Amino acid sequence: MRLHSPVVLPCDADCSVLRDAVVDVADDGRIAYCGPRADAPAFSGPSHELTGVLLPGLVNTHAHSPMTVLRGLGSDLPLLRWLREAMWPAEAKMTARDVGAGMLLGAVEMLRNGVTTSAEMYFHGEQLVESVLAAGSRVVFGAAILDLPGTPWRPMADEISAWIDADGLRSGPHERIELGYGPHSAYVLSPETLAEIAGEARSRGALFQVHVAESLDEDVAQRASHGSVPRLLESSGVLGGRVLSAHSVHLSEEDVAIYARHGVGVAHCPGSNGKLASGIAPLRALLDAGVHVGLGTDGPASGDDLDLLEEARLAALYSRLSTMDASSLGAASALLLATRGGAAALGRDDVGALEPGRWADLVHVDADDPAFATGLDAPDEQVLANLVWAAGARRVTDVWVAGERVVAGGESTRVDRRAAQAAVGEVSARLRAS
């Protein structure tokens, strides 16, 4: 098919704004052409006329989306109390079916906000993946690995290793599923354990997702023994291969240099970090050092919405505040964090941009909104500013994944949203009563 729109944002490195442009989708679900309509090759397939802004599917680099069933729980607690008093006790009661229900609603919510790929760290992977496939989105599933009383880490790691060995890293229609490892953190797992899990991930080319330096009081012992968690990860042999460091709020200049040296990706979660009063990550320093940075919503019990364009807006606001520089992060750079930057942070070159060969994951933002009252023929900078600062995700009307329309008119084409909401409500009520 061919999609024609007055404005197309391919999210190339320059964040170009294409006018009167088209995106051609091949039969295999990948992009065949993206560029001005006047230069497009001859095309005989079905063509769709759009009226707003067409951009790549957004890439959520860090989420725990099944926590839709826990949304609002412990919402006024700091991180460690929130985990120990609210989240972990509730999660211990969740069944595989609960996780599936939470992930289904989370996937639908993200798609309605233009998020087509999410990196999830959670449990009950089979049910989580089943829900992603039902919604039609993509997932990079990092099997959560912890070492707590009654919850030893090795069976969790062995289970995901066996799954990867059986099915491969990527599977499902149009490679919608990618498997990997999600060791929770250096304050839950020992350096030796982290190193062993990292070795398993490297040997399979899998992504290794880990929480790092989210709050000041979480890793006091690790900082005392190693100087910082990035230094611990480096000295333990964890870094190398595909590593994603989630949050990464409290980093020194040396920590940033370590990440740059080893090609570590960072999932920046400004909304969750702000709500939990965890701090503001050194985004500008990371970008200046050449670190690949994407955006994450974190879980919907801490985020609380699964809205990545809102995270882009917050990332720009926090960066400007923390540096006291209004030019610290502009609209174009913020949009790239939510798209191309997120893909790079995950080590993916097949999503996050509208380029030939990448998957045709596309989002249409309708311009019939006060945010675009100045018109789509306004200067490029103004169009980008109005999208990021004013419109956000509220006017996302249509979403395609691998060329398949999974959102039309703002609603899922595959899932009864209201039924998914009701299912989550039932789980939540049962967890509260138990």
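For the two forms, the rigid core is made up of the largest set of C-alpha atoms that agree within 1.5 Å on superposition. Positions refer to the first chain, counted from 1. Shifts are known only where both forms have a C-alpha. Keep in mind it's a predicted model, so treat the numbers as computed, not measured. First, how it differs from the form predicted in complex with a further copy of the same chain.
- By the rule of 2 Å per CA over three or more consecutive residues, the rigid core superposition between the two forms yields one shifted run, at 219 to 222.
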Given for the second form:
There are 2 protein chains.
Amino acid sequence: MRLHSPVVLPCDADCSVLRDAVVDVADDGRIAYCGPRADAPAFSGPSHELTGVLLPGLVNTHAHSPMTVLRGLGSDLPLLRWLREAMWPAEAKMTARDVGAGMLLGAVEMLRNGVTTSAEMYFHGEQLVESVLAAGSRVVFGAAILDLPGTPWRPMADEISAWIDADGLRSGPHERIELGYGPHSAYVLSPETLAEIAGEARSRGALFQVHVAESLDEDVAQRASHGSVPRLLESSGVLGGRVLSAHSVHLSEEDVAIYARHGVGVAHCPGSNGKLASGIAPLRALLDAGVHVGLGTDGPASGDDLDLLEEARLAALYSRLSTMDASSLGAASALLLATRGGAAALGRDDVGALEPGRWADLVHVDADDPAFATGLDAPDEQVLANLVWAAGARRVTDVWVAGERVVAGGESTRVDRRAAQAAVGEVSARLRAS
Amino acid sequence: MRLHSPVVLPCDADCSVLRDAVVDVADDGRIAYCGPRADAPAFSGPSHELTGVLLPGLVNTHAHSPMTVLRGLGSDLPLLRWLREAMWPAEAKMTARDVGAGMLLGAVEMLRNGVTTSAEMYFHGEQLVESVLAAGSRVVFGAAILDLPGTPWRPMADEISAWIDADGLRSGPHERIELGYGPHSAYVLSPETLAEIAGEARSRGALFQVHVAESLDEDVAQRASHGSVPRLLESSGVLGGRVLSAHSVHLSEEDVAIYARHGVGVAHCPGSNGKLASGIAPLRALLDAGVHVGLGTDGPASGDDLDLLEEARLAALYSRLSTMDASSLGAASALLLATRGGAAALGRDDVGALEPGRWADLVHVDADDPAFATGLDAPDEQVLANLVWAAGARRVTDVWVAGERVVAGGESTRVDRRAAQAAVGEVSARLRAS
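Now the other one: the form predicted in complex with a further copy of the same chain, given that the block above is the form predicted alone.
Time for the whole complex; same chain goes first.
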């Protein structure tokens, strides 16, 4: 398949803007060529003429998407009360089927917003993965691991280890599924437990996803006992493999240096961090230190619209406000966080950019919108600004995963969206009533 | 006309959520009844069954919408450089026709986002007003008044005064047009000039719209010479009539008290204030002091998507972050800023709420969306959260102004959107080339 578009954004390190360019997709679902049409190799397969902006599928580095069934609950509570009073009691009642229903709608919704890959920390992984496969997106699943009275951590860790050993780290059509570990946080798990889980992840090359320094309460508690969460992770031997530190709001300069030293990826979640009054992560400092940073919506009960391009805008707004510097994060840098940066934060080099060999996960943003009225022929910087600041996800019309069109005309080609909404409605009503 | 909807938000002071309710529109375009269907008076006219959430048209309290022709320019510059290097040079080349083209697209775009009234500070008022009348929205026009070498302020003030004296303060079908004064700021106009303009506005009952304490640079300069901009405005005798203070980022406690004492309205523009790294306005303190606060997109070159519900989310995020309190601004309060609060900030009691006697400016947000999958029958707080945090403007399908449907199925019923986009494209290309 060949896609031809007036503007193609490969999301290379410079955030180039290619004009009159094509993306060729090989039969195996990977990109064969991305560049100017004039330089493209001969091509004989089916060809599609697009009229807007073509870019890589967005990479959501931190989500709990099955929480679509809890969306709108406890909207004005701070993090720890929101967890304890609204989320955890409801989640305790969720069945595997509920998780599947929530994930199906979440995946469909994200695809419509241009998100083709999401890192999901949640439980009932089998049903979650099944829904991802049904929707046609990609997931980096981090099996949630807690340690609570009556819910010890070891069986949860053993279960995901056995699953990885059985199915392999990546599986499913076009490797849509990656399995890994999702130990909740250093305030729910001991340093020793975190280290044991990290060892299991490292030996399998799997991603270790963990919440770090999200709220000030958590940060204060951890600083009192261990200096900081990154120091705790380092001194416990957790760092070294593929580690994704979600949120990472309350980091010191030393914490940032620890992350840079160990190649830790960060999932920056500005929307959720604002809604729950958690704070503003030191994005500029992380990027300046060379840390790989991606963006996360967090779950739809705190990052309600699952819109990663809104997170990109928020990342730029927060960065500009916290540094009082309007050049602190431009449209190009914000877009790279949502694509290439996200892939790097997850330790993945096969998504997040339009380069030969990577999966042909693609998003087409229609230019028939006031957002682009100043013209696709405007200077590069203006087109990028129009995409990020004005168009956003609203005008995503078509999305491909491994070359398969999974969204056409803004709707899923695989899932009956209304049926998925109705299923979530039923779960939500039952959780309210019980 | 009667509109019946499963959820109606009248945007009364308590932000009530009415179930199974109707809005009756009288032949004069005003609301005759808003309340439960069971209590509604007998009605014999045409009736429409809606399936989502019906709320008042949103009130954008600060905009320069003709700047759709400049959207995406200078996106990474701080305020004063952005004005001097990107905006003012381009604006100097704009003709009256350019302003008309820019405003037409801006009005259409805002209507699609549910914004039925906007306060516009700009020049070439005749063409601006003509475009508003063509699109079918409402405007509170503040004629831009500057005082620069070669561009003295007096003729600009005289022109708008003569216009008001000729046409009246409010005019056009269903009073869609309100005229007023838009003196730029206290760093462009002297205190004496501001006071003279304020006198002309007050004697006509007109709104005086002015930029106040937007950037730190401006604030520092004004504090050095006058204590603060609000003090300058008070001591010069500017305050007392209908005054709208746009931005108002860098305010002290005393400044807030001055505003409360004189009934000054504030146009809070969180998106623009973030993008230009201006800072975060003390929203909670203003509201606690009883100041009427509305939301503004600012112009589409800094509030690029002209989406007032995104501004509502940003207002809540900034307020929660700056107070570190997740209950600082809930979904209901954020929605009221975009509606009732905006009307009050403009000194208008005829828009911004669904109450008998106010204009029937209405917005229908479709519930056939993942945002509302947890159900319109969920608790009030959850429905409000789903509207503000998840649905936003994306699902606005129908908009009425004075009972006339001006948006249907997400498109203008009056303006050819593509032609409006093309016209802006031509202007934009010409401005770039010249």
